[in-house]
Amino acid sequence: MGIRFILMVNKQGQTRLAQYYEWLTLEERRALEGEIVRKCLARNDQQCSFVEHRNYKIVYRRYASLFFLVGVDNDENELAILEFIHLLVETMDRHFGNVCELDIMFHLEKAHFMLEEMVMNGCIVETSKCNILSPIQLMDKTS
């Protein structure tokens, strides 16, 4: 499948966005997020951005006050996922203008919509920023 989940977390470890592509109970999600966030936030800038946890490989990157964490299968290409994270941030930057935690909090539905345009069933299906943002811009025009 590839991508199992995508999390956006602030420096304090509070989840701002969570998107899962496999079924987990709420308790399992809460426990998994807590373990992963503690593990990733405890690492310093000198360490690599890949962590193995349970049966996942966690690829993460920090942009300003937000951590973008992506859980993938063990055979997934880490550098491709880092590139995906960068694309996601660039796409959000283009729409929000220098995306920050407040943009995610106040426009959560748009952030989820961008993810849904980019990833379907755990597979990356769209990488063009224009194609990702055009439906959102149409929705903005009509409202």
The other form holds:
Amino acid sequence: MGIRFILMVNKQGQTRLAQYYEWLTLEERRALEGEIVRKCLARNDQQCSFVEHRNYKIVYRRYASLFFLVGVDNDENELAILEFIHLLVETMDRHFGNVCELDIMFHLEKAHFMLEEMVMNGCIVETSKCNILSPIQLMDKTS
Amino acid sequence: MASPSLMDSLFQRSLDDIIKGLRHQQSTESTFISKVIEEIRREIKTTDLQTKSTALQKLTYLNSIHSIDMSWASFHAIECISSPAFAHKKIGYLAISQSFNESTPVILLISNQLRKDLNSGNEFEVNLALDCLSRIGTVDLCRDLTSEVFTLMSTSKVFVRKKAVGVVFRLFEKYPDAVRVCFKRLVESLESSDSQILSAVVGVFCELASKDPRSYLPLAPEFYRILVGSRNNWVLIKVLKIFANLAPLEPRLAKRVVEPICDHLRKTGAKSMVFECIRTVATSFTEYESAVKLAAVKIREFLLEDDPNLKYLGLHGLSIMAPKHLWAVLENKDIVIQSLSDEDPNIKLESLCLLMAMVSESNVVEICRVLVNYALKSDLEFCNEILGSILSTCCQNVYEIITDFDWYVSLLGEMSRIPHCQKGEEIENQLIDIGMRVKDVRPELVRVGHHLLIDPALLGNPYLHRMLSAAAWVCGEYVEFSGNPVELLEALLQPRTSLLPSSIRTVYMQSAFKVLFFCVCTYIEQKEDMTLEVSDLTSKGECSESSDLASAKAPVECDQDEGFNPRNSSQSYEDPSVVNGGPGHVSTSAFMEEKSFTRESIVKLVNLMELSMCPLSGSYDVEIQERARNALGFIELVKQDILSRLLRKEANSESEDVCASKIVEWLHDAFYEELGPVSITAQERVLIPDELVLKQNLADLEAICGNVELTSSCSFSLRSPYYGESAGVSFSNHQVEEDSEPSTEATSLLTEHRRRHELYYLPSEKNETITTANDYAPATITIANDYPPANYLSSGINTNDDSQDLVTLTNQSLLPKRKPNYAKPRPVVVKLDEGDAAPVTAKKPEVKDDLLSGAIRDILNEAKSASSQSNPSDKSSIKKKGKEKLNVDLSDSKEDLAVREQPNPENPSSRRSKHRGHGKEKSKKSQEKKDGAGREDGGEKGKQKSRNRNGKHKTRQRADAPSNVAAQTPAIPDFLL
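Could I see the form predicted together with its partner chain next, after the form predicted alone?
What follows is the whole complex; the chain from before opens it.
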């Protein structure tokens, strides 16, 4: 299924966004998030952005105080996922204007909508910032 | 609880309030949340949808960020999506896609609402419903909504259409019959000029093809067009993944595709694309030398980058290549070795894997030496990674790459002494395994074991206890090779052994017992020898039959009363040549030392043993207690005898001696049996005893589960190839004997029953009764004694400690030499024919989405059969066969077509067009498409495909004998080839 989950976590390890593409119970989610945060946040800049965890890979990238972590299947292209993370951040940047942790906290729903435009069934379906944002902007206008 | 009042709705806290509250109340987060949840529970019950949706929104937030349960609110979420207001719907759908799963009881209630929203004129509502379906679609939902999705797949709004295409994957996964409805439109979408649609549909096919590639071979031309035509890297990466799955199935396709992939590899600037090409080539195009070379060049570029990501991926790419193209790894060995000291543990791990992939017979010594030295300096985790990979690499295929077992055994000992070592269990297994399999290495094994046992520090590390138990066992079992049994006994009985868990302590005790017994045994033999042969020899126990070496050494031993003081022992450790003086001398020198037991030393030993066993005989652990009592019993029997001898000095006391030596003889017989490795399948070879009547029981069984018979045939076929392998020389004839035996009525009944219930029987091939493991082990030891014992090759090993060593591993050591000439032959390693590896059942991976691929094949077949509409019965027959293997099916229908359509004048032209190239093919097809529409069109396409195949088929038929038809593999149409 490609992407299994997308997490955004701040420096303190608090989850700011969690999107799962396979069903996990709350306990499983909590355990997973804890393990991943422990594993990835301890790494430094000189280390690579890929971590093997259980039977899949985590590709992560840090933007200021926020970590973007994507869990993917083993045959997924790591560099493409890094690109995807960057695209996501750019898209948010364009929408919120210099996006920060608070934007995501207070507009979690919008962040979810962006993700829904970009990813379906764990597949990346849309990679154009305009196409991702146009429905959201339209919705903003109408409501 | 009071019903929500107006005040509640008026002064309801918004989500923003909650978030702010959470931010400012870090310390009492949980109490704050539970208060909010209480509020939500109250608010959500209101009839006012605004209040309700806000409550739901808050709950959804808490659920996703703070993992608060929201399953209780599922019905309220459904209420929200049925609201006419889009804002409420939005909240409701988010809540549903986040919290619903297959087991949510109310999930079926949303079916109608979803249908309504899918048909809505508001594209955003449609969008929400599609997103929701893609996240939570169950079998029922997918079945109910397939037709709506199908309609949406052809809507004019690209924004909705791409989502509909995306949802199709979920539909197919959950409800394979959806394939019949949607597949054609999905395939058509591949030709869409819109990049959004294309990106979505390629994504769907990428997922589908990864599950069951064979079904999508017929679509290869479409993918090929995208591969050469698309400029979008996201799409290209997906297409590459599809081809990575398809190419191994069809060599002709691989041949055609490899060039465009290399083109991309050369031209593209995007690293992600480069890496995908590398991976595709390394996994699926390994036999195209030029492509692999190109990929290796690109990997090297990655490795030379400073970016840790690229470096990691470069190493990863190498490890994909390693199994088939080791040269690529060897070319980059300098970088691989450097990476071993990288600061990123992931990179270190990758390079360790690669390093182990490079290990061969010729360089194993050097690489292991360097790695062990490196492990000494590594942190705990990586140290154990290194040790683990050395252990697993070296024991592959029954120690295939090890030629010098003495070296390997001492390496194992060295590994145990690394402070971080936690691999006690693996070392334990290998020590015992090697002891049993390799006769020649036993002296060294005992030496290493002895060395480990006398080190009191090791007893303090619980990770090493298992290893120590192996060392104790080895020393006890092969004590005859020990240079110093007395010290060994002292080591086994040292007070710190109380740190061991009782299960291992018992091994120690048993070994101590064996050692003591060995000493006593030797003493008595020596006594007899003396009285019989050389009565004038002094009581010091010097032996007349000792060789040159022994006699030279004997005085050293004999002028000390004890015979075994620390000096002596340290000498033997320092200089292994004393113990293994060379081929042939081992047993002599050991024997010589054994001979030097004096009465005093024996009595001392017996007393020592008695002293340490006495307290243990009262242990609460039954195992320990039993062993202690055994030992004490033995001591009791022997002691008196020895003591009395001591008292009477050289006096004639034959009568008492007889008693002791009798006991010793008996016990000697008990211990004499040599243990061999036991095959995993040994159990299967046990003969069923004649008096064991299995028939009656099984008859009952049959009555109980009358028709569960079907499993038997399956299990038989699974095991049968295995029989062939294991029925070795020694066993094969037994089968014949058994079968040819005249069968009485009872046996015939039995065999009849056996045939029907194979499952419940042990395989009958192995009629050899296995009484002891020993019985069949020697069968595979061929000429063990003809080989001189292995030497410890002390020269030529680079013992330099410096970690820079890693880098200085020379070309020589890493390049696999072609079987260098060994100074000595590799010792015999006992291998059991089949039992060494766990029996791998030849079970194919279960095809999980059998239904789905079946359905897709159906569709593709239908398309084909549409071309033969003149014969309706034919169509139905093909349909029926739909779930069978595709190629069988194809060849059938093709044959039909070949007969029927032979006179078709279009054949030659279509055949020619396909050879001229793909572009033409494409235009032709789209032309045809314009003529027909919908299903008709699919039919046309299918027809064309089958015509093409038909043409090809005919040419083959002309060339080959007609009987060959079935043997061909016609799974792919020849558009491309």
